[in-house]
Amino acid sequence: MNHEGRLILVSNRLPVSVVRSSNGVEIQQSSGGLVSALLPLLKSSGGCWIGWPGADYDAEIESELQRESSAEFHLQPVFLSQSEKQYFYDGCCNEILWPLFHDLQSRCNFDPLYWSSYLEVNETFADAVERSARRNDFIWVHDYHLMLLADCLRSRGVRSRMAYFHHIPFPPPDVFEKLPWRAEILRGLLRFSTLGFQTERDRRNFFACLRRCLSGVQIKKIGARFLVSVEGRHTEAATFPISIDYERLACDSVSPEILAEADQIRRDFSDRKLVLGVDRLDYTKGIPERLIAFRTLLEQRPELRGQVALVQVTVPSREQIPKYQECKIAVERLVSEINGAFGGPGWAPVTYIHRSVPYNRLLALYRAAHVALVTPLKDGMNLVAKEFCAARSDEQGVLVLSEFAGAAVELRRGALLVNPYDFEGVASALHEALRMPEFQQRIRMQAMRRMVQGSDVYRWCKNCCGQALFRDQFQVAAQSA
């Protein structure tokens, strides 16, 4: 163990999935670049990850999580009751904070019971942190579910250094001030030692909200970071765009198995040009708007009928929430209408895949696609855009990207940026992408791949924490990737 302290990671979910079978409970590690980057760091510091395991309390689950832990790091579950899942997670997090922070305040349900549950669950997480953390540990909290965690811990006398990273967008004051508990959220965030945001726009919005909602705000720039002083509290804030495990994706995507599967996908579509969308089923991802834009393309460019196909992968998400059910119905109706209006023997304009896709299949789809259509209405970053670039070692393919995705800041030199609400504009960009010469694709893709490679998830970890005591561990984690 590092004598200067361990890393205590806190997030709404643990980096594992609980799978039940006839053999009992099995714990499976979640995939993805973030987990791949953070677990080596946790192990090297002898740290702990605290979060909800995604299941109700069960002694067998708790026992399996203990077995999954080791002398190197520990998994600490926080179990939520049915009412907490209903009012905290489904309610406050997904019917207030999620739509509000994505500039969709008309979808909010400002139920006071939701806020009361949010307070209670943050206290519950604070109980878990207080049991696990030691004086010199570094506590790193992730995302909007736990914005009050530092305030809960500080009120108990915990003085450890605490950092917070905000994975989703931060809204401008005109949107944020609609939150009845706006001052409580801002004051809670200011109890963290360090605040990290995805983009400069998010950081500026946060500062603007501070100035609008609190008095006596002072902000001083120190290098690339800012010192925020409000009501006697001092917090460091900066921008740290999250990324992916570039080397892993780039390497895996050129395996013979992936390349063979990509070739088969192209043959399955009779070598038509493929447009690919990959999203969780969420109204912020702009899937209905994307389908309307694709329909507009087929209406305006009849010569493309039978020559292009949209493959839309939609991973089920939060299906118990009414707004998500409505989104699912809207997507399915549009797919049916488009295929009915434009399809013919041997060709369906839209192939709709409503399930999670295995990692290897996803890489094959990235390799097979001529265009990646990534058009969220608002997104903190959107890692699909970066994954597509990392997978394209052939330097082919075109990225059509929403200007409202955080990734647009870094990928603007190579992507075709669009307004997802402008259906004709997206259709025009799609037409340009489908006709783009290979040499121009190569120039654009090279620029985007350089950007993603130079700012991968390991560099994000190092920049985000910025702690000397973890410097060696970050280097070890990056080298072992």
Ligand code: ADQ
The other form holds:
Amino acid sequence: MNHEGRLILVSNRLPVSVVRSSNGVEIQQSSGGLVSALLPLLKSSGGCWIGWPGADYDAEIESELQRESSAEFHLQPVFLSQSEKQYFYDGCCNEILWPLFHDLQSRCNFDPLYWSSYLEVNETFADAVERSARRNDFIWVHDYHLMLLADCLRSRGVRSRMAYFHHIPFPPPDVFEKLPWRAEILRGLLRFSTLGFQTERDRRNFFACLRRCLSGVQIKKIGARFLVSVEGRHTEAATFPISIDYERLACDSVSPEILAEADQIRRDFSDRKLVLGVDRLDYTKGIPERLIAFRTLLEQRPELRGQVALVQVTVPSREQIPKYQECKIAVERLVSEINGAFGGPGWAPVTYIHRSVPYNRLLALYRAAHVALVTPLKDGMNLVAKEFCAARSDEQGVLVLSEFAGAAVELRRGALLVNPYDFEGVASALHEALRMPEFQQRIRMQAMRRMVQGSDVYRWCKNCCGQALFRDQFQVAAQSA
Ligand code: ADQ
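Structure of the form predicted in complex with adenosine-5'-diphosphate-glucose (ADQ), please, following the form predicted on its own?
Once more the chain from above appears, this time first in line as the rest of the complex follows.
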């Protein structure tokens, strides 16, 4: 990075997992595009990554994290108490903000204790940032767990540049205004120097919420960016769709081992057409709705029985939260109902895998699938859709994609877009996908791969940081516009 300060990354979770074995504590770096894009940046600028390590306080974890840190950057843990995990993380983050921001306000539990804990934990993170940051550092905060962090830091006199990236959707005002602490959240966000959103829809929703809930808001457009001014303070806002490490996925997915594993998967399913779903087990991902759509397909098209198999891979997530437990039960019930109603010797319509699958297995599944069924009820972006395209250097395979996923903006030319609530619509798109001729698959897949390749996670990172770094010039331009 060509500026004088270091990078301070802050997210709810550190990019590591803590594994305990008989040999003691081991720290493993998380995989995934975000971590691979951010770590080189952190190494080149120096600085630190601050977040919860996902485990209770333990001196051994602290010292292992210190050992993992290098001369260039370090990992700084913020430990959460049992009640903070319950009220801040499970409560405010996952029973209020997560459902509300995904337009599912009826699933919210607006408990004021949750909000108090949100304020406290944002202060705790601010303590950690204050201890680490120097004046010229660039502080980059990730996601909805820490929307008040800039406010906490500014109140303590921290003047550093601070950017925030919102990984999930931003809801429209009619939904957002249900939040009892709506003005606090909006004012808190405006204490950042720069705000990044996944899509134009999210940025527009944010602006509409500002206009609805705060007075005296002025917004100026300058090029592709916007300057929001309230009470004499200025914040820049723009859209930066997140992406994946395209080259790595594209390259790894043609290794002989992956291709052989993909062939084996196809054989395991007796060369039936494979439809693939890969998600965290989260009610926003629309898994029960997807299963109902698949059942509708089997009801309406008896000729497909025995010819097609749905492989649904779900990684367990937030299992202590009641709405997630309900979702898991609904998925398990539907899988067993569909298999009971349509399956028979040698054919189970749905294969349900309830665990995280290793990276190589995931690539092999992407390669083996005829159709990727990505049908969230709402999603900030959805990286599975982009990973599927990156893995398909054979230019085959069809993406059936929810129009409510952020990824639909970039992939709309190649994907079959569906409304996940419209079971018959999804069933008929799935039918079209299963019958699509190879040449059409190729044209669509080429368009999507070009799109993902041209805007990978490295470019996303550069755009987000570049915007923050040039903030001063941008504001000068804004004043004179
Ligand atoms: P998520 O909702 O977690 O993230 P999503 O974009 O769907 O994100 O990505 C999930 C990741 O987990 C993918 O890389 C996928 O390969 C992996 N994964 C999912 N199921 C798996 C399984 N069973 N086994 C192994 N790996 C699995 C949030 C927002 C999204 C946004 C991302 C990034 O909700 O909208 O795209 O952040 O900003």
